[in-house]
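Presented below, as structure tokens, is a lone chain in the form predicted alone.
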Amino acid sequence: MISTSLVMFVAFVAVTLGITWWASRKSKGSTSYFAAGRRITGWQNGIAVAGDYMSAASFLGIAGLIAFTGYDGFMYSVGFLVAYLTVLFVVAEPLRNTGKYTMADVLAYRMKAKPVRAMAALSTLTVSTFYMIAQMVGAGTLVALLLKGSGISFQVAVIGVGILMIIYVVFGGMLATTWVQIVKAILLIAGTILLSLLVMAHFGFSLSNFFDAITQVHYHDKTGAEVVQNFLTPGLKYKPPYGPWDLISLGLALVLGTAGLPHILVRFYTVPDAKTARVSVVWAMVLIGGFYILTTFLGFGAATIVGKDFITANGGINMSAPLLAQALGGDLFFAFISAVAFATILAVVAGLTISASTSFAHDFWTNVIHHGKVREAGEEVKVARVTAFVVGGIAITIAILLGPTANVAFLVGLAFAVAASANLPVILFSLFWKRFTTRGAVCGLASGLFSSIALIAVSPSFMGVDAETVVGPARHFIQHAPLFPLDNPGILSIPLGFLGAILGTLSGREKTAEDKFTELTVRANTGLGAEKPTEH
């Protein structure tokens, strides 16, 4: 198994490094490096967006949650499934027409550039780091289990993935990242379809047999007693009194947070015009919708065919899908699915890294520190490459500290909450509220960002030692009752983000911002003056 796994891993890495080498020869200049020359087609960007979105949280985390908590785990995936409606109807077209490289370009169009870009860069780095940590944890768990006979530990696996993602971003830029995501999305969809078919073949392609098995899942509880559980019954994860509220909070974060995720938003700058941006969202919705429906078969298949006990003893919740592949297709299929998951992680962390480094270089370095003036050709790209090293190092360190037991879907849920609380309110108000001011944008970003982080810090996930989602070392150092009863802060932090933006705006007027609103509206809806494609 180790030799086959290594061959598949090395083959994928070789292909992606080849893509990076090819892209590095074409990524000349800021537009090519940050936005792939704005020449990505609708279907290409749609597949890349799907590849960016279908992360380790989806393939490993969601399948694991369904395998361990049944119906409640499936409800976790519903928010992911419908989230792109917000992107399609609200932000895709105006974002492409009004921005250049980052989300902050939209905010700075009619606001004072320095304060909004500084806060937007901080928010982008925070969201990207949360999301990236989840991918790193998934990568370390996966590679360490797959190659457990070779002496490769969780820590070494995390470091290896981090180095590869830095290579993609530093040398290949957005073009390399886009094609790595396209290759990964195709592999992931193919692997998920094949694994779902094998699950149904196990039950004779009978849905009634499949769901009968789901109603009688056998496992042992913490006391060692055998339990027979109906996994179609709600409440295994979201238990009263706060469980239903936690599910609502999570749903709000997922549905609203997608439209504020920096690594998703930057993808709309890679296409030539707003029409192509809308087309790419439709492609992404079809692929993402199909994928999340299929996670039902992966999760319930793992619960009924592999079993919670075996999964717990062989890598934990994040390994549910790969172990299901091993049970149904042997070591060869296990190696293939694990390689697909590995590809998933590499593609997503590359997208996260380039969005974070682009935001720092373009928003903070150029427009805050140097007042929008580029002192030498290629300076932004150089700064972005250095930032990629720093961001990658931080994500690697935190992932190692958290360890392999942190559920990746839970960690990504926190990233969505921060994005929904900080980024979405200011994007919406910038585009649709004439009176919105710089102070409102800064207050909205700050209140959403800091309230969500503060609520996460005092939630059961970090303070409750008996919570299922306790993260790594936190359970050893903090043993107090949680001050906030929900795992996901969205239900409170999202309104606080909107409230901060509203109160900040109402505290004073800004004539320049109001005067430029009509100009912004025309450009957002017509594309007049929008950035055009450039030749590679």
The other form holds:
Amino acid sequence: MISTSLVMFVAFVAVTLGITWWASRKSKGSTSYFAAGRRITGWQNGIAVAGDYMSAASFLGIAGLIAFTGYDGFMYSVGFLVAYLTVLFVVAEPLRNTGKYTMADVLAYRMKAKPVRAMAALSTLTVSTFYMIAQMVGAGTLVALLLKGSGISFQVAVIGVGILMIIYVVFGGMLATTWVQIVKAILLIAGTILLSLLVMAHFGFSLSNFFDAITQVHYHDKTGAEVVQNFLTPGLKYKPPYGPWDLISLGLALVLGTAGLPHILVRFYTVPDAKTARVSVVWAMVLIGGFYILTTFLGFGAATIVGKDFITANGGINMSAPLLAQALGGDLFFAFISAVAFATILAVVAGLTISASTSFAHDFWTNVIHHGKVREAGEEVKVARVTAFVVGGIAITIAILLGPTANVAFLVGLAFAVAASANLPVILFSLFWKRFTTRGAVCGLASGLFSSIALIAVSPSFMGVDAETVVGPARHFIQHAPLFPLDNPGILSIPLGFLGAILGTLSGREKTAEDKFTELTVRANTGLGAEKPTEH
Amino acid sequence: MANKDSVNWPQIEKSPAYQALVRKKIMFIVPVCIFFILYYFALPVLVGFFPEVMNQPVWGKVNGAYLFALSQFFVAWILAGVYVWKAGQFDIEAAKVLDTQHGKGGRS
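Would you mind generating the form predicted together with its partner chain now that we have the form predicted alone?
Every component of the complex follows; first up is the chain already shown.
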């Protein structure tokens, strides 16, 4: 079983390195490196967006959440899809029509470039790095667990994933990243469909048998007593008094945060025009929606067929989907699903790395330090490659320092909260509020970014009083009752992000920004003057 | 394509065709956004504050909470489909706006 898993891991790595080699030969110039020459087609970009978005947190995390807490886990699935309506209606097309490589292109269009870009780069790097560390710790734990006995430790797994993602981004740029994401998305969807079919076969292809089983899930609670629970019941995870508010806060962060995730936004620069960007969102919605509906079978299947007790004893909540695969399809299928999970992590971290290094090279190096002038051809790409090394190195180091048992789930929540609270308000105001100013943009980015971080730091993820028996990384960082009762800060940090942007704007006028509003909106609405794809 | 430095942006913005396009876009996107936000947040509000009601079986043993969550997927897909259909019309109108401004040099 271990050797089969290892063979499949190696096969995936070989395919992706082949893609990287092919992409590095095709890649010439900045547009090619940062935006794949803007020549990715609608369906290709749609699949790549899905591949960029569906992280291990979705595949392993949500399957596990549903397996352990039933219905409440499925709430995540809903939010992850509905969020794309914000991307489709409000962000994708104007972004493609007015920007070049990064989210900050749109923000800086009418504003004073330096402060806005510096702040936007900080926000992008924060979101990407937090998200990446969460993925790396997950990858290390997963690989070490899946290849248990093969001698691959957590550290080796983290370093391996880190080196691979650096290779993809440094040598293959956006083109290689795109195709790694496409291959991964197809593998993930295929694996999910197969697993769902096996779950249905287990229940004789009868939905009523399946749902009957979900309404009476057996497991043992902490005291060892047997429990029979209806897993369709809401509120098993999010309990009163704060549970409902946490759900609303989570929903806000998902619906507004997705449209502010830098690694998703940069994907819309890889297509030829706004219309293709729109088509690609629809392709992504079909795949992402299909996948998240199927988490019903993955999660509830694991709850009913494998059971919470067995999963807890065999690697814990994140192993729900792989253990389900093993129970239904044997060791070979377990190996396949494990390889899919591995591919999932690699594609997402590659996407995060390229968006972080693009933002540093384009926003910070070229536009802040060198006043918007590209001094020599290829310098921006060179800086991005070095940044990929640095960002990768930092993520590897922090992931190893945190170790395999660190609770990093809150980092994903933090990434969405920052994206929703810092990035989205300023994107919206830049596009739709004529009076919006540089100070407003900087204040909005700063208040959203810092309020999200501060609220997470005083939330139950960080603060709590543990019993003396709880030791090691499972203990809360701060041994004090939480000052903020919700895990998800969105409900407070998002209004603070908007408020910062509004107050900053109202504190003064900026005529140049108002004058350029006409140009920005005409471009956003008509596509006139939008960046062109490169020639063959 | 027109050089973007030579484009008279205010002239395009003031043209009746452009104004009509923007008005149609707003008339479509604003109500649709309000609808999807209300529909989506109805889920955590109902499930969070009225769990007993939402836990009533509706179809066999499947409760209202799950069916409402499932309906969100289909509503999102339908809204996306309607948007693509409308956006196709906006594309045609945007091309007309540019054509009248730039003659044959306008972008399609």
